[in-house]
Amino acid sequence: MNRLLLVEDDMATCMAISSFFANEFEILVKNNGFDFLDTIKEFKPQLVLLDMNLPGPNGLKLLASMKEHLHSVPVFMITVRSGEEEILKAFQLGASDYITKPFSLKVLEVRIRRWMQKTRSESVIQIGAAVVDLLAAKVTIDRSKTDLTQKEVLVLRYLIANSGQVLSREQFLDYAWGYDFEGTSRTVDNVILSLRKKLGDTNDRQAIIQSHRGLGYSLNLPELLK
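Return the structure of the sequence above as one chain only, in the form predicted on its own.
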């Protein structure tokens, strides 16, 4: 059963959502913003419903803190705030949807189902001989499965989103590690090397992930450019 993390301090809303989705999700309720990332790591939800106004860090701060998890965990904001500034900020920070209170539980259910179906259909991609499931973080080659690390998934997502473009090591670091990362660009090289091995990308002349001396890396998948 999929797991849903509900971060909401209004008890009536918690009870209504928990009751309505009881047969579809294993639900964990948090009534404040404290220890949020620890809960994400321990509970490993497939979906987060996140209120804006909470005791402790607010919803936008919690959303911003989830950067490295957003590739696999969609976040629906549920809030009484309906101002354009709040909505735009939430989407800029990576929210998958924004739902203002009061809302219909049936409408929420439809939006969740559509998003999860869409996400699942777009998460599986063929890269050379490898079938990559970005949500499950797995690579399959000839029925042999290999796990991807969190950073490998982020780097691969960034390459896919910018297929055909040369991306610098600094761009990878900003996207996958964050602006406050204190390591070196060699970290990117190590992740790329590991990705190539797991994808079976060993033909230097026709490499799928191509190296550009002094510039960075690009993904050579013509079908993504159509």
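Output the structure of the form predicted in complex with the DNA; the preceding block shows the form predicted on its own.
Here you get just the chain by itself.
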């Protein structure tokens, strides 16, 4: 699950955001700007929501100090003020987006998702006729539940995380078995096989887990955005 660092001192906003995204992201809330860099290094968030007005160093200062060292982590600035100067400054310092209060949580969600380049990172996701809960390792299809084994969860998570892309058997082995594993390609095939069974997949041209001869497998969700 993706990690989200929220740095915000207004309790109402904190509560709103963290409860709204609770199922989607692992959220760490900080109420001030102290120890900002250390927090990021430890928590390793995929994205940071950063308030402008904070006790301690203010948002722009934090952004500046952070972008010196950790260039790759995207930062969304959040603020009640929306002065042009400040917005420009924020973008100039490397902010990825700039959200003005009050804002819609749903809109914030799509902006975050778009930036993470992941359309779905929920733990519960619909795959064809099946509803998959990766955390609980369960598949529900037509009201009947099936458990997923460890390997099945790993393989499926990898498929979902890279949905649409063709993944080679080597990649699966590296991800789910470890780099030192000396397995045959049959090993991956069999996990795919059982996944297909549990997902009620068909293995034809409309298959959700598609085979690509000589390349690997890919997960093709029917309608990515409905």
